[in-house]
Ligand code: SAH
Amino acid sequence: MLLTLETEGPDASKISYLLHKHPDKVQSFEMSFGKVHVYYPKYHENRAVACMLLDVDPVGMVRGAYRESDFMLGQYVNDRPFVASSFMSVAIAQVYSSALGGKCKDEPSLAQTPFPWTARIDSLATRGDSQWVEKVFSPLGYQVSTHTALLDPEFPQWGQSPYVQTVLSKTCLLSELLTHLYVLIPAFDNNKHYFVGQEELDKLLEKGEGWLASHPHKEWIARRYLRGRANLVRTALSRLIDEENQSDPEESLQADESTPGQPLTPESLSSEVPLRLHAQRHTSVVDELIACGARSVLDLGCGEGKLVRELLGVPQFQRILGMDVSYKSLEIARKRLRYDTWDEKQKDRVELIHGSLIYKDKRLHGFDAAAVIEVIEHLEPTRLDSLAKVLFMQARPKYVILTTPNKEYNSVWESLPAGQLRHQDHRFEWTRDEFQSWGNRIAALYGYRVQYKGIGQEDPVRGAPTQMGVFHRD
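Can you show the single chain from that sequence in the form predicted alone?
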C-alpha cells in the first residue's frame, strides 16, 4: 500500500526536514507486519514528493497475532498487503513520529508553517460507499477527489470495487494532515491488526482533540475506529460531546457577543451592547460572589480563564479552581494568566484542572461558591440532570451563580434570524419562564433557594439579554 505526500512552493524541498527523512536515499524500517520504505520520487526546489510504501508480509502476519479471517486460507489470501489500513496508521506513528507530533529538530519553525499538501492514498477501503470519503474529509477543509472502478471489468455484475483511489488537498500543518490520516484511515478500513481497548480509545481522543468533537460524522468515525465496541464508543462520544459543548462559551458566542445587530430600540441599546454585555456578565457574577462572602470559588467551564483572571483581582477569593473539558482552552488560560511565571503562593491560590461537569469529581468538593457562566445551553437537555446532580448534590457549594441566554431577547437583534439560536453550538435556549421552572425544580430537589436576576440592558417586554439564577443553600 502506498501513501504519497506532495507539496509545491519555494520551501517544498524542506519536506525532508519535516519528515526527518533524507531525500537522497531509500530508507527502510522493520515493522511487525513487514517493512516500510520511504523515498522521494521527485525532489526539487519548488516541488517535492515523498512516498511511504508498506510491504506487508502475509506469512509474517499469520505468525504474529493478526487474524483477518477464521477461514484458514483467508489468513494468507486477503487484502491486507494492498489496502490502506491500521498498518498505515502504525507506520505513520512510528516512521513519521516527529512530523505527527508537530516537531522539526533542524528547523523548528517549519512544524508551525502551513504548506499546500496533496495526499494520495492508492487504495482506501470504503466497503462500496465512496461517498463517505467526501463526508469525512470535506468538513475538515480538504478538497477531495476519488476514483472508483469495477471490481473486475470482465464481470461487471460483481459491481464496483470497495477500494477507492483518493486524493486530498489542503493547505495546513503537516502534523494536522498526518493526524487526520492516522485516525481516519483505520476508520474506513474497520479491520484492525491489534486489540481495540482502552488504549485505542485514549489514542482516538488524544489525536482527535480540537477537531473530532465538532465533526458532523464523529459517531461514524468513533464507531469504526473502535470497531463497534459499544462501551468504548459510548465513552468516546460522551467525552467528545462534552468537549464540543463546553468549549469556551464567552469566546464563541456569535450573535450574543460579537455580532452587533441593529436593535429595535436604538435609543436604549447601542451597537456596543455585545461588548458591554460580556463585561457586565462577569462583573455581575463577581459582585454576587463578593456579596455572598465566598472565599473559595469554582469556575466551572472556565474556558480560557477570563473569569479566573477577574477573580484573581479580588483578595477575598483565597482559593480559585477553574475546570474545563478542553485541554486546549486550559493551555490558553495558563498562557494568558502567565501561570508558569507564578510563585508557589500564587499557584496554591489558583488551580486549573481538566474535567467534565456531568461526572462526579471529588476535586470539586469543599468550595463556598460555584460560577457556571453561559455553559448549560451547550449541553444536550438530557444531560442537565447529570450536571445538576454533580453540582448541587455532590459538589454542593453553598452558593451557585448560573447564567444562560434569555431566548425572548433574541428578537431584539435584527441580524439574528427568527427562531435561530445565538450560537450554532447551543443545544437550546430558554425563555425566562423555562429557566425559572428548571431552576425552581432543581432548588427544591437539592435543598436550595433561588433568586433570578437579569444582566444587561433590559427591554420592557423581552427582559434582559442574559438571565442569572443565584442559588443559596442554608
The other form holds:
Amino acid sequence: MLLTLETEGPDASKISYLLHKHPDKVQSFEMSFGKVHVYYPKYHENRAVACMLLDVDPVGMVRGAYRESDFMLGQYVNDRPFVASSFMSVAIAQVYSSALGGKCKDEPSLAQTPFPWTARIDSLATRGDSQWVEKVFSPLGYQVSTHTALLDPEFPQWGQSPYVQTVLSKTCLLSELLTHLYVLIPAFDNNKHYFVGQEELDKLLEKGEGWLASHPHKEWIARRYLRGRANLVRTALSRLIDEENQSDPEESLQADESTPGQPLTPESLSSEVPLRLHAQRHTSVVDELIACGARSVLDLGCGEGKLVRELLGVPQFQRILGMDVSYKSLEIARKRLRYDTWDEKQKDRVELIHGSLIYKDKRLHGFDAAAVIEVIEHLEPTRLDSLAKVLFMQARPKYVILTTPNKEYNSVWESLPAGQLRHQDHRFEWTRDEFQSWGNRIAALYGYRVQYKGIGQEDPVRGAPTQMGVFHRD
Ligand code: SAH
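Given the form predicted alone, corresponding form predicted in complex with S-adenosyl-L-homocysteine (SAH):
Then the entire complex follows, led off by the chain already shown.
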C-alpha cells in the first residue's frame, strides 16, 4: 500500500528536511502490523517524490490483536495489505511524526511554508462511497481526481471496484495535508478491526481542530471515523458545533448579554426592522402555542434558551423541555436562566437536555406541542427525513410549530451578498414553495394538517423574512 507525496518548484528538494528522511537511502521502520519503507523515486532540484510503502503482514496480524470478525477466513483473506486504511494513519503518525506535527528541526521555517503538493493514494477503500472522495476533499481546497476500475473486466456485471485511486493537489503546509489524510483515510476505510472509544473521539477532535467544524460533511466524517458509535458521534458533533460557533463572530455576539437578541445577521443589521426579528419570531411562536392550548411544550434545538425563557413566563405551559445538540449552548442557557438557583418545583417544570433531533429519543414522547425554531436549516438536507421521523412519527406531539428563513427575502437585505445564506452554519435556505412542498409532504406522510404563516415585515413580492409552518394532527 502506497502513499506518494510529490512537490515541485525551487524548494522541492527540501522535502527531505520536512519529512525528516534522508533522500539517498531507503529507510524501513518496524510497526505492529508489519513494515513501513520510505524512499524517494525522484529527487531533483525542481521535483521531488517521496513514497511511503506499507508492507502489512497479514499472518502477523492474525497472531496479534487484529481480527476480522465477519467470517472465519477473513483473518487470512482480507484487503488489509492492499488498501489505505487506519494502518496508513498509524504510519503517518509514527514515521512522519514531525511533519504531521508541523515541526522541522533543521529548517523550522519550512514547516510554515506552503508547497504545491500532490498526494496519491493508490487504493482508497471507499466501501462503495466513491462519490464521497470529491465531496470530502474538495471543501478542503483540494483538486481531486479519482480513478476506479471494474472489479473484474471478465465479469462486468460485478460492477466497479470499491477501491479508488485518488490524487489530491493543493498548495498548503505539509502538516495540513498529512492531518487531512490522517483523519480522512480511516474515515473512508470504515473497517471495524479495532475498538472505537473515547480515545478515537479525542483524536478526531484534536486532529480535526480548525477545519473539521466548518466542513460541510463533518457529520459523515465523524460518523465514519467513529464507526457509527452513536454516542461518540453525538458528542463529536456537539463539540464541533461548539467550535464552529466560537469561531463565528455572529454567534459570539449572540452569547453577549449586552447585545440583546441575536447574531449579527442581516436581520439585526437592518434598521428598518422595527422589532428584532428574532424576538418577533419567539413572540409569534408563543402566541401560536398559547392558541393551540398546549400545556406541555418541547423546544427542539433550543440553543441558548431564549424561547424557553419566554415560555417560562406563561403559566399555561406546565412542562417545558428544551433540547439541543450543543453542550455549550445548553450551558449558556442554564446560566441565562439561572438554573442553579431553581427550586425543585421549577426543575420539575423545565428540563434542558442534550440530544440530537435526528436520533430516536423517548424523552421527547408525550408532549402536546413542539417548537422547532430556525433549526432545520442547520441540518444536512439528507438528514431531514430522519428529523421528520423523530418528530412527527416518534415524538408525535399534537402540534408542531416549525420556522425557517425565507430565502426569497434575502435580496431585501442589501448587506447580504447575493446568493449568500444568512448564517455560515446554514446548510440550505428555502423559498416559500420549497418549504411548503416539504411541509405538505411531511404532513401527508405522518397524518398532520399544516398551515403556513410569515413572521416579520412582509415584502409584497418576496414575502416575510421568516416562514412558519403550524402542523396539527387530529
Ligand atoms: N431555536 C433557537 C436556536 C436556533 S439556532 C432559537 O430560535 O433561538 C439552531 C440550533 O439548532 C443551535 O442551537 C444548534 O445547536 C441546534 N441544532 C443543530 N442541529 C441539531 C440537531 N441535530 N439536534 C438538536 N439541535 C440541533
